[in-house]
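In structure tokens, the next block holds one chain alone, the form predicted alone.
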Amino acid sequence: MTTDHVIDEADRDALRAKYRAERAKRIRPEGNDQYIEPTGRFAHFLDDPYVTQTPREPINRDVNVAIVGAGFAGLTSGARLRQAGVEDIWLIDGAGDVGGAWYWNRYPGAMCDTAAMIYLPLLEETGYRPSMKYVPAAEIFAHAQRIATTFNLYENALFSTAVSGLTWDEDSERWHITTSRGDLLRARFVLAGTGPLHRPKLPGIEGLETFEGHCFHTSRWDYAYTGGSRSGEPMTLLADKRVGIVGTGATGVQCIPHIARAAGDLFVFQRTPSSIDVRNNAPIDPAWYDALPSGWQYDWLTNFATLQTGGFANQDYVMDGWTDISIRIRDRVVANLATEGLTPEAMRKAYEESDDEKMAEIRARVSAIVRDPATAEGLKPWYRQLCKRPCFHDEYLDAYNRDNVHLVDTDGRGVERVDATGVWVGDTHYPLDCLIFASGFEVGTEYARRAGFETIGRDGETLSDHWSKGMTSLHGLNVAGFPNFFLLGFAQAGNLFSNVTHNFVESGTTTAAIIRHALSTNATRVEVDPAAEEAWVALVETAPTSFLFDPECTPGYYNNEGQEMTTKTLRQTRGYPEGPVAFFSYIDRWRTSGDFTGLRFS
């Protein structure tokens, strides 16, 4: 294969077999299995370090809503019922603040990898300017108790608190949400913005609970042993440790540069390197910023959504590492109309030259910057740049020119066995003081697993047994047979997952309009006629197959660690066929025609 960023057929087609071996030998026959629930001794992994419960008496009233999650899917779906009107609405979360993800990440060097212009919901209703393109962890923790402030939502909100049950009580018409702290709330609505990033996941490798030293997941960074703080101050108490890291995904990449800059020797532990492009962070000018338009954040949202899934727009706004490649695609298509036309294969082929390119580019930035030959060979990534989700960072491939800073490249098969001094990866022992689990959250798991409780509908019939073959809704909101239940996410609906956030504001306004829209009639109840719920899912399955899940994917929690197709996992990773933008539209056209097609109010 050449160097030059420009590719060949002949290097196209040893490329292919590249991406095809490497991802052969990441394949796990256990597939999401190979991840463990923090247990036994890793079991205050769930547990809160950043608050003490303060005792309380168990609550035991009716509530007009109550907000599962207070993570940004729940914090703008209360904000959008505080706009429309509603009153009662109650935040209910086990972490010991709002902020979801945001709560647990204080990890040092953690921060957005999307614009904060986009990411951050609500700015201009809550009047905050981002400090930087990508603001750090505390910045967006920060902005959630903003949000929360504003909306009053702090109010009524029950911290410290994990919803254990959820079952609808026909007869009253309510939502019956018991608690760990023996709360009973019979609520009219209840929202669940449970979020697919805040339980923690570990690796299951063998002899893991063996360890001796110390040892910690990220999400619940313990500084008490490192010493520092996540505003930056440095970790001296690592100083003479001999730490490992296991896990080099987005999480991996943030810390791995503080702790090599403060750790004796830091030892990372790799299965597959990510792709590190750019990141190019910059402070936001105020006089800019203060110049801005009303409604500028509804344009950049659509600006980014519209770029990043390969539209036209006269502007790039957030000119991001997520625009730059949807950019190359589809400059790549018109280029080729004349001789390729506009069929799928064309599409596919623009995707493929385009990413190749800029694989390449993301491969030569690694032999530019990482001065061991060797190592900078280890952390090249040979899979297309979506198949995992692409890291943007301007120190992390620096960290491994330091003589303390350690790739252990596992080749794709990971670390084979832990004992209680350190690793073994190989016939190589690693001797360890401390071992940190950059693994993640729960992706792609059950949803009951994921939410921590079961929900329980109409009938007696679960949430779980109602999705044995994989997730019905309307809009990827509403569940036939879960009256008065909505989902707060992006599955089955807009599905841009370069964004978050957007998903989030868009589910809010919808649910808060649907709910203003039953008080306003005195409806009781809200459900999905299921020949609606069936005919949006047939309309869903008819989304195009995502290139994600090929035989040149990686695999990851994209897609499903590479495991087979099935009905189930199209179900849950399918979006509106015509694509984010289209469903933005589509949905805001619905919930303001006051028709409410699908739904029945009664």
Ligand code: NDP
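The model shown is predicted, which means the values in this text are computed figures rather than measured ones. Throughout, rigid core stands for the largest set of C-alpha atoms superposing within 1.5 Å between the two forms. Numbering follows the first chain given and starts at 1. What changes on going to the form predicted in complex with this ligand:
Fitting the two forms on the rigid core leaves the C-alpha of Arg41 displaced by at least 2 angstroms between these two forms.
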The other form holds:
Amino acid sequence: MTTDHVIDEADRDALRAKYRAERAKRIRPEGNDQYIEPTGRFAHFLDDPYVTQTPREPINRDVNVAIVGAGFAGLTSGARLRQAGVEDIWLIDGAGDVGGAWYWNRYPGAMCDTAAMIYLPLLEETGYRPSMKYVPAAEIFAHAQRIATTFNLYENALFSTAVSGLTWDEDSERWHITTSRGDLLRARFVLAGTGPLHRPKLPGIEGLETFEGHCFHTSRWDYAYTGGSRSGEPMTLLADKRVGIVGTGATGVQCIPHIARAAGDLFVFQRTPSSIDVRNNAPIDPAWYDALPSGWQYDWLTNFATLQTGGFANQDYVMDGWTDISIRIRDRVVANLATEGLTPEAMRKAYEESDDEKMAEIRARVSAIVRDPATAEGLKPWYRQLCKRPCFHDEYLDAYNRDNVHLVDTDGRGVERVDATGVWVGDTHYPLDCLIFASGFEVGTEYARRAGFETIGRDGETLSDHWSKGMTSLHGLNVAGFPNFFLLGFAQAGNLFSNVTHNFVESGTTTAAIIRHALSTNATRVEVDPAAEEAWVALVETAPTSFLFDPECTPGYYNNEGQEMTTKTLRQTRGYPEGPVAFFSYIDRWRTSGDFTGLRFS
Ligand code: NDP
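So that was the form predicted alone. Now I'd like the form predicted in complex with this ligand, please.
Below: every chain and molecule of the assembly, starting with the one above.
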């Protein structure tokens, strides 16, 4: 356990020096390569523990639309296509059902800390009222199923089916899709909703494969081993077990209180503590909800996106930790305006000042909750809040007051070695029955690697080659040389990280408008004009580099693990220069104008 000397929170120079020293402990020269890919002898970490695959005959046929990925990106697009009257839509997903991240992540305590009113897409269209301000994963998964049912997307769904290749066939003007089940679908249009946090990664710890106890990644929770269920039944089979967990990001923070209650002993191997702010969950009042005016969700989405990006609104509808962060920064900029002006430097200073205040509060909260002073010191984050994904939880810190919970603070080094019986940190061996990896997902690696297949466009060019110098697109959605192909994401578009589903609903609406236009004009092909793509990329490159990439930030997936951001890495992180609200308004005008400038229909 390390205890740091007490920092005078008001002494900014000392604080900066402390931040730099903590960062230096964590920088790994190998960056993203420090993680182990779940392939080869680690491939079993991806096995689906939730369904048994039923054999079926391979499918060989023409289809109108294929959607790769049945998470919220694919589902919202499917819904918008149905609303536009498009038929013959096929969902393809490696999972056993719809839901994407919410199919896979069933770990105890899993929930979404973006408010359900804005995170759950198409609430008005499906007539659903969320139970709480922040809802558990099972409720989110059920909502994904509700969207699929409401919009008849189960009709042609291929589950437990991984796409293995996607190749444009110039003669038929169709995409040839091959799968792990031996299918060959020839699709007129393909939508790729493969998700931003889809592919689990494992910590690069020496000897990981030698562990002879039980071991799994949080996105493949093994309730057969732990007992209990995703709906909250206690994990009684852990009562006599020594459990270790590696990872204290958003996932670790949510599941640790639950494992703490169930396990004989829990050892939390911490490399970097998360910032844990107040969660303050509450039920949604049905009467209040039912009285909301028609169109309320669009207003809430716009309100949140406005406040999240430093804008002004009469009211903060969502009122959560995310808007609190942004409003603090914005108000500080306004307060400093008279003395500092509105320069990038003034904005940065305002951000730093409000962040210093917030992080002092976060560290004080640790001391107020965690009784053992050394443990409390170990749990204090020494970096700016937005260097890492901020967390919001009301039980996490208290879990460390239990006698059976042991914080093993590795002082930034991480676990050194795993052997057959446990884990080594420094000279100490921790014998374990079970080792759980809450080690996150690949971000920033090549698109084809994360998607699990290569996309080969017109002229035989792969998407990886096309993007060898970085992502290129029109609106983040269409790519020159890849006809009838739609990427459902947020990069080079709205880029609203804190409410990812808002981006998905928008890209779904745009995709449906384009495909509807193609079908109604009997066009068999939609292509991006390369000049339009070039101009769009040039435009997004004028966007200011996010302060998330601050070179003084502690490393993590927000900042390419602290490695230099190259043109290539920056391109997949950029959005519309004027921000998401302006982008959503721009793209709405673009898709409703009927001109579809930048696309060629033939
Ligand atoms: P993260 O990538 O955020 O965290 C991975 C954790 O593993 C970090 O604590 C990391 O430490 C640790 N780690 C990695 N390698 C080692 C090692 N060798 N030794 C010790 N520790 C190690 O993954 P999560 O699954 O927690 O979260 C991923 C994302 O998923 C979130 O950021 C969020 O966007 C999303 N999510 C959203 C939720 C929601 O409520 N909406 C809930 C859960 C997840 P270090 O920090 O030092 O790198």
